[in-house]
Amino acid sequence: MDDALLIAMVGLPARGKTYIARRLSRYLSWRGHPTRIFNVGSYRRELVQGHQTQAWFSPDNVEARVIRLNLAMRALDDAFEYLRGDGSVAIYDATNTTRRRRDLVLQRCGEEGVPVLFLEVVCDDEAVVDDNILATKLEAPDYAGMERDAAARDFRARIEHYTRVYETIGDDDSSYVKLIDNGRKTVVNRVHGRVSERALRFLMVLSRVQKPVWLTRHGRSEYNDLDLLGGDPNLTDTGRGYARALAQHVKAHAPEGLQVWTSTLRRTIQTAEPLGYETFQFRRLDEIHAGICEGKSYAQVEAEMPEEYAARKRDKFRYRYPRGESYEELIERMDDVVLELEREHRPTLIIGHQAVLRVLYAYLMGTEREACPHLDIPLHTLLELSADLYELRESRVALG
């Protein structure tokens, strides 16, 4: 439990707590901190029979209040059990709107020896709340089969019940981060520790706008033809043909405001040239460095360095080329790229390299990080990742 952390969400319904919890969970897991969300609403839907209307959430409903407390404690018990095992971070996704409830969470965490970071989400913009209700809450199992207007009225009444007892976090509370009005203001109090500080860094740049991200490898290069590692080769004629096909597709289908990112290597820059867009080059997007194996083929590595070849085959994720880097280290290098991508409000096309795009894809799609080296990112294929409620959906377009 030495490295464990409980992140307890705080805030009224329809403020984006679950969205932020899911994004934070995905990021921390990608950075190597196994994270799981414990959503009290999911426990209620699984364990309480029947449909609960807004009256069930009234603070005056004593019987329901006891049930809600028991469900909240059950979720908290499961969170602690996870942290006793292989888990590093448990995100306790509940309203936790009263000081009494947060004191109870603090007490339980103190008994378990687990530090807690409260994460409060505040939004007073009624237009944003209405959008959240229409986009997510009315699609939830709670309102399956219910007419949308009736469902919206019921949910707004539920919010009113929580508003009656809501007490915002103050300076006398424990460690906390308060996100106000979609990033307009962030209040931080007593945040310390490696994981908490890493979470804070992510939360400071997280945009609530889920924008499309397109990924593609560069066109076929001279080294691809020779099956050589690394280097800075030019595109082949086939690769230039892909660049032209990509440009045609982008001009026909690009979302408004698209920006283009490449590495600093020639094969990505040359792939971007026919697009006609302003292009931003990032050295952190350069391909994984193969060290002394740069410019060699895999067959050469196997013949000349059989021990290295075998070590890479045993654990491709953690294997580091001599004087090079591993996939695990590549994630560290790519952290700033991910944070910059999260900060952006515009859709982005990233023209990159196989290992780099595997790492980015694993983050964006919530894939296990150890699976990075085995993800299929083929040449001459555009991966279009677009928003779908809390996650991204994927389509692949073969071009050229």
Contents of the next structure:
Number of protein chains: 2
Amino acid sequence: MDDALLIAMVGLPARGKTYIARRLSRYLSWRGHPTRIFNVGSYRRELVQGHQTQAWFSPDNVEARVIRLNLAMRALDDAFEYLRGDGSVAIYDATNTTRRRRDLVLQRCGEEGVPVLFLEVVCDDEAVVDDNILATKLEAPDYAGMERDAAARDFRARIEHYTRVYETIGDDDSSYVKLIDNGRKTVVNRVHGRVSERALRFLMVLSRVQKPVWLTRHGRSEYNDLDLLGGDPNLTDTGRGYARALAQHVKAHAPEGLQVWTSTLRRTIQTAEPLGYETFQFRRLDEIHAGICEGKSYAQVEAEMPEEYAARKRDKFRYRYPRGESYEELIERMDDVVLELEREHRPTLIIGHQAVLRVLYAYLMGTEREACPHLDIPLHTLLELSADLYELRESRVALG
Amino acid sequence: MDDALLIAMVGLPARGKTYIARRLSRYLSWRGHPTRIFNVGSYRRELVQGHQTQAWFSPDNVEARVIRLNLAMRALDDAFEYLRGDGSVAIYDATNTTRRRRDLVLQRCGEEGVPVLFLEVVCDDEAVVDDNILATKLEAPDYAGMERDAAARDFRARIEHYTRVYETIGDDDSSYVKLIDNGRKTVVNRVHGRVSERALRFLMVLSRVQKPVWLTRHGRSEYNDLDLLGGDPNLTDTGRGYARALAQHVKAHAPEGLQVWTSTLRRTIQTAEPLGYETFQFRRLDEIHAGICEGKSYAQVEAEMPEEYAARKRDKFRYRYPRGESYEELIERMDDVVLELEREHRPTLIIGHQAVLRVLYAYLMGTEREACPHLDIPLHTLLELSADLYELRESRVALG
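Now that you have shown the form predicted alone, what about the form predicted together with another copy of the chain?
Below is the entire complex, every chain and molecule, led by the chain shown above.
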């Protein structure tokens, strides 16, 4: 529980707390900090009979208030349980809109010896709040079978109840981040520690707008033909054929404003050529470095360096080629690429390499990081990834 | 002028604006954004006859006010001049404490097409302000020949004049960062763009406390004897002798709380062994990667790859070994190490490699980045670097 951290969300309903919690959870898990979200609303839906309409959320409803407090504490207890086990970060997804409630959270965390970072989401733009209600609340189980207008009215009344008692964080002794108006303004108070700082860095580039990311490996290279590792080979004729097919597909289907990123290695640059786009070459996108095994075949490695071959087989995620890299290190190298992707508001086509794309895919699709070395990213296949607020989508197009 | 940025400091005197400006300037220059500070106080001292006492800074002193405005505009004009030339970032080091003055800066920047980032330094802790006055102001040319108590009184009265008209930034349309109480709290508003974001990331770890950093290369290795590049060789007997001598010196002279960092390569780990410290191994501290030249001698490279040899000779800073790294890229790789050094409040001994230490040295001592490949960091020599508020110091100890 050395690195344990509780991130307690703060804010009125429909401000995007859950969206931010999910994005942050995915990112931190990918960085190697197992993270889980404890959403008090889910506890209510699971444990309280029937559907609750707005009156249930009124601060004047004494009976419901007791139940709500119990649910909140139950979620918090589960969060501690998680942190005592394998968990590193628990995101406590509740409104926590009163100072009193936050003091209770602080007190419980103090008892458990878990540091707290409050993450307040502030948005006073009614249009954005309305969008959030329409996009995420009306289809929720709470409003199953209810007419949309009535549901929206009910939800706005629920927000009203919270607004009456809402106190924004003003306590400068505690550790908090306030995200105001969707990235316009950020207030950072007493944020220390590696995990909090990483979370902060991500939050500062995170946008509500998610653009499609397309991933493809380079076309078939001379080394693919020879089954050799690494190097900087040229495309084969087949590989050039894929590059042309990719260009045709992009021409027909590319989202507007597409930008193209490649590595600095010939095979990705050559794959980009027929596109006719201005491309950005990132050294960070170069293939995993196989160190002293560069230019050798797997068969050669097995024959000449049986211990290395065996070590790699045992733990492909952590195995590092001598003077080369491991998948684990590759995630660290890809961190800047991921932050750059989040910072950009343009759809992006990344022409990369197998290991590099596995690592990016794991981030984009929320795959477990240890599974990276086993993800299937075949040659001559375009992966079109996109995301809604809460949903990740993938389609694979075989080309060439 | 593509990446041009004006960073305008804001804040009362003796809040540490100049210290922050200097640290930031050194960091941004090292990252490849040529940065210069335009300090209005220096313009006054150069252009206005005599020494000005506090009355000169009173808002009621109409004549002096005109002169002060002229000086401020003159410094600003020079900043634009710099940005039209080779400069990338101009730090405008003035108080800029009134909204009206900041509007003027915004207006001038608008005319010049230069984006502005306001950087406000807030500190209400009188003890810290007094420390700053004692540490930096009384020895300044303004008070040459004046008794210290009288000088301090005069300076406090000068601050009073600014306090009367001070308006903290509240304009949420502009781009600003507020640093409050020495890193406790940070407010970030509309900060966009690569240079601003880099500056921000640095500012968020920057501390007023500068701890000594000791740098040394590993002891003599088997590859040093053979004049070979890269690899992961062991220490020679001579190298082990240095490791023991280093341990003795550290035992006798190490600052309290020293931590020891090495790379992941054998020769630095072996050099750390006799110290008896717990050490942290950072892959980021591994030597510059010589790619396909690893394990070769310079003579071999010259003979077998004359074009590579010649290209490297032409531009040693930007030259990249095929499948390896350049010094320029090494700076990028060292960025996290530098931020980690700033974040840590402990003295640090880094046992590293020639190229890596050249790059760290350039940051720590403010050496021009293009000079990195030519810095002299000999074997068996300990570099003890330390810094005061405004002063960088180096001593070299030959050992073993």
